[in-house]
Every structure is written in C-alpha cells, then in structure tokens.
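Here's a solo chain for you in structure tokens, the form predicted alone.
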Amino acid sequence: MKWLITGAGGMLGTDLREELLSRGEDVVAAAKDDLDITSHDDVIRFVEETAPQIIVNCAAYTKVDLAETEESLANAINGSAVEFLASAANRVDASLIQVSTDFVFDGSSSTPYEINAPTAPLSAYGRSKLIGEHAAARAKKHLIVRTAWLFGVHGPNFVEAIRNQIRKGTNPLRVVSDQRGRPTYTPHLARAIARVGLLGATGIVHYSDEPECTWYDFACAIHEEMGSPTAIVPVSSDQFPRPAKRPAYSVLSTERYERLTGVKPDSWRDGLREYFERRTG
C-alpha cells in the first residue's frame, strides 16, 4: 500500500512514518518545506504526482490560545487545506484519514463521547478542526481519526512543559486538576492509524490511550517518573486561565476502534515510560 503522510516532519507524522516502514509499506513523507497544504495547486499536483492510496493529514495548526486571535489561519491549515486535499484523493481514488481532536466536544457530557455525539466546539481551534472534518467528508473514501492529549518524543508537548518547569526550579508546580481526559503518545496513535488505514475503514473512529485522568493525574504521573521532590498542586481552571477555553470532559469512547481492529488502546502509563527512555536529554 502506498501512503502519503502530510506533515510528516512533526510529532504524529514522524512516528506515523516510522510505524508504516517498519511494516514493510510504502510511505512518502511530505514535510511543511515538500508541501505548502494551503496552495491547491500545490495540493493536487503533489498528490497527481505520487499517487498515494491512503493520505493522512498529519498537518495541523496546533497553537490553541494563538488561535483565539489566529482563526483565519487556523481555518486556513486546519480547515481549507483539507478541502484541498479530499480533492485531491478524490482524482486518484485515495483514501483520505483526517486527524482531528476531542476539541471538537464542548465538555458538557459526564460519559465518553461516541463517535455520532454532537459536536459543538468551545475555541477557535476547536472550530477550525471541526471544518476540517466536514472537509475531509467531502472526499469519496474517507475516515476521521479523533484523538487526545498527545505527547511524543519529536514536538512539544505537555509531559516536556510540566519537565522543564520542574528543571526550571518551579516550586510548588500548578496544574488544572478539573479536566479529564486521555492521554494519547503518539507512537500508540500512529500504530492504531495504521491498523484502521490497512483495515479500509471509514467514518469516524476515535482513538486515545487508556485510563483518563486529568491534567493534575498526568503531572503527578511525569513526577512520579522523574522522582522530582517538587510540589504538585491542584487548581482549577479558573484559577489558571487561558485565553482558549477547554472542554471539562473530553474522553473519548474508544468502541468502535475496539470493534473494529478487536484490539483494546495502549496504555499511556506505558508511553509515558517509553517516553522518558527515549528521550534523556
């Protein structure tokens, strides 16, 4: 099978890229500097050209408190770009996997979100994935991966925020103990777009690690890892605030991955592990 991965220089889309050749399939790799996603034109000629059979959109802006005042070019990446894309999977016949976010919920809910529950977003970012969903729907074969809370060794994520702060000397450490969620590392991600992707699913599939927590559990877990003396103190959000607002509740129900692939999601206590081997420095 041949795959073209989008924003194959970041975090998903390098671990992506790694899990696909070492099964043995055909990847091309296209970093921001080999695709600009917000050009058509570039869009359809770089797609005619390689003649992928599945497309994963691994590309995103990311940055949800600059989006509140950034939303045209959030919408921009996360949301005409895709466009462009299903256009173009649509000329080669090529699946198009979209990746999307548990952003896409307003928290309201106190159950895991099933894939058919409404979506009603709270921040721009969240606004701006939402459009791409509804873009990626317009390609003929398409799935859209909703997933959490990602932290892999190859961008910025929150297990190296809560790190640096903890090395920085920040004592005690604040963080928001009343929003729940799953973390997800990446590498799991990229092992479980893989399988839905080789399968020829469609729809909608979400996929995070297992157990939930909040955000406090996950910086208590980081040090606990690092055998940090450092304080860990439990706020709530309005006692942290931001200029994005974060869905309360934003677990995933992973029902129909687990149906699909008859294989229950890894453990984020495990990435977690894993991440700290690899990453030393």
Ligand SMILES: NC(=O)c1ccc[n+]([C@@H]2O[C@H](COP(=O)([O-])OP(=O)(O)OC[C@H]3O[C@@H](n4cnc5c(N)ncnc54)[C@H](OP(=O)(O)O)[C@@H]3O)[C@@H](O)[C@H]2O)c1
Second form
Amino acid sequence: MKWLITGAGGMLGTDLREELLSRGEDVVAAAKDDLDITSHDDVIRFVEETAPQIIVNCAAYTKVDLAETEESLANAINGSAVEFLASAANRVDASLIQVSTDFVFDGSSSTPYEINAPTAPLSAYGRSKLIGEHAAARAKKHLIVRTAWLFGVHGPNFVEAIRNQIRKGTNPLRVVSDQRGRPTYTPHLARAIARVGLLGATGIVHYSDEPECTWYDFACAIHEEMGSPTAIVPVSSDQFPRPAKRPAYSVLSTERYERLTGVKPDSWRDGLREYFERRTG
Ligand SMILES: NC(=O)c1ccc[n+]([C@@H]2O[C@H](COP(=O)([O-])OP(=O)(O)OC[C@H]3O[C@@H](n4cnc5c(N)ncnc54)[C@H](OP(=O)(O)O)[C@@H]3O)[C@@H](O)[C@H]2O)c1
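Mind sharing the form predicted in complex with the named molecule? What's above is the form predicted alone.
Next comes the full complex, and the chain you just saw is listed first.
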C-alpha cells in the first residue's frame, strides 16, 4: 500500500512513518517544509504527483491555549486545509485518515465517549478540529481517528513537562486530579492507525491506550519511573487557570477499534517505560 503522511515531522507523524516502514509499506513522509497543507494548489499537485492510496493527516495546529487568540489560523490548518486534502484524496481515489481529538467533546459525560456521541467543543482548538472532521468527511473514503493525551519521544508533551519540573527541583509538584482521560503513547497510536488503515475502515474510530486515569495519576507514574523524591500533590483545575477550557472527562470508548481489529488497546504504562528507555537525554 502507498501511504502519504502529512505533518510527518511532528510527534505522531514521525512515529507513524517508522511504524509503516517497519511493516514494509511504501511511505511518502511530507513534513511541513515539503508540503504546507494550507496551500490548496500545493496539496492537489503533491497528492496527484505521489498518488497515494491512503493519506494520513498528522499535520495540525496543536497549540491549544494560543488557539484562543489565533482561532482563524487554527481553523485554516485544522479545518480548511483538511478540505483540500479531502478533495485531493477524491481526485486520486485515496482514503483520507484524519487524526482528531477528545477536545471535540465537552467532557460532561461520566461514561466513555462512543464514536457517535454528540460533539460540543469547549475551546477554539476543539472547534477547529471539529471543522476538520466535517471537512474530512468530504473524502469519499475517509476515517476519523479520535485520540487523546498523546506522548511520544518526538515532541513536547506532558511526560516531558513533568520530567522537566522534577529535574528543575520543583517540590512539591501540583498536578490536576479532576480531569480524566486515557494517556496514549504515539507509537501505539501509530500501530493502531496502521491496523485500521490496512483494514480499510471508514467512519469514526477512537483509539487511546488503557486504562483511564487523571493527570495526577499519570504524573505519579512518571515520578515512579524516574524514582524521584519529589512530592506530587493533587489539585483542582481551577487552581491552574488556562486560556482554553479542557474537558473534565475525556475518556474515549475504544469499543469499535477493538471490534474492528480484534485487539485491545495497548497500555500507556508500557508506553511510559519505553518512553524512558528511548528518551534518555
Ligand atoms: N498532542 C496531543 O495530546 C493530541 C491529543 C489528541 C489529538 N491530537 C491530534 O493528533 C495529531 C498529531 O498531533 P501531534 O501531537 O503529533 O502534533 P505536532 O507534534 O504538533 O505535529 C503537528 C505537525 O504538523 C505540522 N504543521 C503545522 N502546520 C502545518 C501546515 N500548514 N502544513 C503542514 N504541516 C503543518 C507541524 O509543524 P510545525 O511544528 O513546524 O508547525 C508539526 O510538525 C493532530 O491532529 C492533533 O490534533 C493530539
């Protein structure tokens, strides 16, 4: 199968490239310098020239707080550009896999979000990603993969933020304990995307690692991996006001993924161990 990855220089894009190459797939990995997805003409030309069978859009505007003041830029990258990819995919009869987020939900649920749960983003970033989902649906063959709480060695993420705080000597370290989700190691997500892509799945699928936890629980696991003496203290999110509102409950149901692939999601705890083995610097 011939794959095109856009945003291939990012945290997920880099791991997806490695996953697909390890499976012997034919991969065109386009980082932002190779293809700016906000340029309609470049997108059409690039896709026609490379003629992939599957396009995975890993390119995104991911600065969640800054998006509150840069909503039009977020919409251009996460929304309109996805429409260009969808129309390019249709021209070459390719499938479009669009990576989306738990931030399309408002977090008011108390049970895991199913794929058809009503969307109601709380933030500019979430709204831009929802525009992207609708745009991706213009591709005749499309799959929206929603995921959450990503960490991987090729980009800034929560694990690195906690690690840096611990190394700086912040003690005690206060971490929010009233937001629940499922942390997801990007190589695990990359494997899940490869699986559902090769199965030719369409529609919406959720992928997150197991099990669910709070940011506080996640920080405690990071702290344990590091064997640090720092005290981790649970606090409520109102003690950490941020420009973008986060969903309090971000747990995605992965039932459809499990039915499609016949496998359970991976464990983020295993991912965390691997993360520390790989990111030694
Ligand atoms: N990180 C999370 O916790 C999380 C959670 C749920 C869903 N997601 C979704 O998962 C996907 C991958 O996220 P990630 O964490 O891997 O993000 P990332 O590391 O920020 O990667 C995004 C990549 O897209 C590139 N990009 C930005 N604008 C572009 C443009 N106009 N054309 C082409 N490339 C462009 C970025 O380049 P520059 O850095 O040079 O701008 C970056 O390399 C995104 O769709 C994101 O919304 C992420």
